[in-house]
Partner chain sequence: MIRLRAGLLIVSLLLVLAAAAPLIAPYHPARQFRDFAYVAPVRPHFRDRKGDWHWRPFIYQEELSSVILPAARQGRAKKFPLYFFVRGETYQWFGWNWNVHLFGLQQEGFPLPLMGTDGLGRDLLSRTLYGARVSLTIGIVGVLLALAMGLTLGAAAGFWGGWLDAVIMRTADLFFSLPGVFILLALRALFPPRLSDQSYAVLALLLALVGWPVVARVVRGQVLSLKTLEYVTAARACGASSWRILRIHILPFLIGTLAVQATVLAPAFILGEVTLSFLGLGIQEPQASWGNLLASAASLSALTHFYWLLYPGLLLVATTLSFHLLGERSEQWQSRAPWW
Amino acid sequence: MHGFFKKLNIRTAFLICLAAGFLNRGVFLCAQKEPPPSSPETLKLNTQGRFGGTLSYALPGEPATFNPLAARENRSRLVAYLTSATLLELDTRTQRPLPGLAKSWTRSPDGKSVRLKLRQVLFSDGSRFTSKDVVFTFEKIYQEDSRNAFKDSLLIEGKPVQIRVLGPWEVEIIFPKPYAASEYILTTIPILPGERFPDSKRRIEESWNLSTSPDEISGLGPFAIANHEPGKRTLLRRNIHYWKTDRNGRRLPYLDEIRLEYLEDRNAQMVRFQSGQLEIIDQSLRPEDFLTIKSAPGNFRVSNAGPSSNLTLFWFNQSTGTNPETGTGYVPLEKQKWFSNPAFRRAVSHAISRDSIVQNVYFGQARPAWSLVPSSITSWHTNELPRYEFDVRRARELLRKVGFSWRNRGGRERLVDSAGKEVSFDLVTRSDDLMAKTATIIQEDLSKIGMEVRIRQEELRALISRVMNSRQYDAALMNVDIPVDPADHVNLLLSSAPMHMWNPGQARPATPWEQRIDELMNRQRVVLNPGERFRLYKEVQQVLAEQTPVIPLVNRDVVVAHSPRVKNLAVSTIFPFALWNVWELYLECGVPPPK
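This sequence as a structure, only the one chain, the form predicted on its own:
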């Protein structure tokens, strides 16, 4: 079909496509459109496709923000990926940096600076991108009272990087010390248009929320926000100024629009996909739906790309100090004693069957996880770590050695501590089928060693606020996407970081082993030798495995269902999975929706 259309002129192709649409269920118009002319500053890619069309993509709910610097959860991160751009880009296949807004760069031999030559390109509103926008973005990240998503990663031993302007389109990023991940970290920072933020005193994360008019939002990504219907969908339109072209010099992206459909009801999502109203489901595709689509006859495509960078993990609240709102501790004293005991945590890890989660929750489309770093992150994953295989007997031995025992109550065996207090706790997780099923398996497995677990489910934003802010919980079950480089793990692992899940925002490390992790994390960021850096981060993983402040459970596979109309799809195991090369995706003309 594609070769045939290459031989036709635009008008003829349009008429044939139009006829094909009326002959099949639904009208699918895909007239080839001439894109705006490219400029010498654009990046030419070895790709080809057809222009036009709207791609519908399913998200399991609404994002929290349209602000790239405030995006923490995947829904917001996806919008940021589609509408913004970074100085360098990450090749999700090789996990190495590539040119981005910077067309070239030079790293100093001592690792203390990176010089970048910027492209002379435009934001989606037509305003010019210059060095000033780079300076503005970094200044807002470092604003004193800001709690944006990037600040911790860009503080090197507590000190910010400096931006030296060498010209309108040339900057030098200067690090306070040699910085091993200098190029990688530049693949993570979305650049904002400084002229769009006249109120310089306002914290950056307070701007561009879901109620902001799309006309006020501009970016350098392949798409721009066109319309937002709260709780329903967001329409993204093609950025006519986007700075990438195909092999023929035609300005990308190929798609006219992307419609992000917010569908928390997975049954409704499946109905819409099977009726041809959705082109792609990846993040929100249920394992059982993947198997249904795979086995059912119809004009659908499914694929499993392998283990993802997404980790499902479990942890106990080890927060110390006093809750300023209640005047009491975040966790009752007896629970603090349980949760802060590494033997207790190891016993829990032994008592949970990861294989059961893989088979009964993910239908085999996941892998047991033994480390914070998934196998998909090839440069940093290691298999040389302690594994807490499912072993109820070993779990009991560990608990018995640290003073726990069992007693019978109402015909059930209950675990009690040395003071005779029965072990019970609440487990909070988000409102999601997969999390609910995983929590139920944890509940059943821990009951076998006498623990009582009560499950509480909350909407994602409320859950994040509870875990990171109020800290009113006992234990939590969540899934997170692990960044590709350890330099970007400081939000999770530094004891002072706000996302240090089990005890965030510590004024000083609460334990010797957390102090050791702090030392290793700070050291690995400034060591330039790759082998030494790997050794340091491997030790971080070893400490985590021994102390088990977080209990890794599974890495789910990247499974995707899509319409055969979607072309140039090359699914990655790194977020954003099916849309990582969204500028190359196109809809093939004349292919009908599924029946």
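With the form predicted on its own already on screen, would you show the form predicted together with the partner chain?
For this one, just the chain is written down, with no partner chains and no other molecules.
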């Protein structure tokens, strides 16, 4: 009898443990926790949902840092997005600024300063947020040994911005020159806690790294880091002092926890998703995974949120200078003649079937692109551009007009230039499956107009170093993420810019149209009227489409797979995709996890 009870007890204990395990996962139980009281300074959003639960989200690897100022790649940027806040926020759909840590703001008529009224709110560790923290953050950004991207975008023609403290919750930010993107830039800068941030002698990039204990890290974002298991996952817990509330005045976020799972391999992600251990997969979904999720049992949802900010670009090396290492041109002279001919480039654009790339590579989850500004950036993209639709006859006609002809050699038709030289070139691209397929399609399409294309695949860093530094290539095919605001396109489009893909770092604009783009780009930096700025930028896009120095091929869509339990999902087509309104997301009760 005694033994029986002992057994029973063990069994009960086991069951209790098991139940506790489930509760922990927040799978079955959805107890509504009483949300912390709100204060008058919070931002009220028109949203509603249920409190509680843990959302699991996969990242393709560990972030590099927990320091929002040091975040350089998307994984770290996502953690920064979840744990810190900015003075203004960006409406990802319209690219207009929204109130953030600043309740309200006014831009001076001359465009040289922005005055911000700050919210009286608390950091996740309970300390007070004041204008001192804003000053501290800017000091850190400008610190001499600091090497962050913010510093570069905050140096307006080499000069720093000034901060004037007008009161404990009011600051003025003064730009050295009228600056069109002044509001946009404030949507990018995460505010650090001046008192808590380690103010040691070390460079700020070294502070708050992955070895730092989570309770030393605090911020103004919806979540705070609770626990980090190296290489495996990071647990983020709700920031009880977060400054947004729902329509009933209850403090957001709805979720108790977010678990970032570091799953590098996409197959591993799919397995976890299928078994209900991940609620959302967004950026890493491959075209074929779409099929799997649609056909998988378990009521998963897949949605196409529209075009992303990622473009597949193809361009010829139009470098005109000489290579300092060899003393000869970057590109052999005869090739330079082809590549610098806009008719040649237009013909190539006509000869590539974008529809094939969309269908065969992306299974329809992409669309042809005609502009260097992807259509997801709605406020700057224009449709009024010449389109080089797939038309082999037109391509041949264009080539014939500028002196190219065809001859037969070895049973194949070859394109020859006026000097009798056969057209053939190397195409460098990244060694990944999607790029390889795209390159193979280009190769086949261009062979129809007699061009011989040889594909060279390289791993990303070697490829970048080849295209940007040594410039030993003929043509390149790359995926490029286009930033939201034209202010950030300056480094791409100015002829002197290092990222001016087809011919970087020119001392003087090599062509009249590049000079025109330079003028337009410099003007749009200082023009304050958004309508005027759009007109200028539209002309930039038109010149680019006309001259086609770069041939935009396709624009990938953002495809998100998620469990039906996730509610309030409003996927943004620019970073951070499904999590952009993370404070509003909630998990529905009563929907059992899929088997």
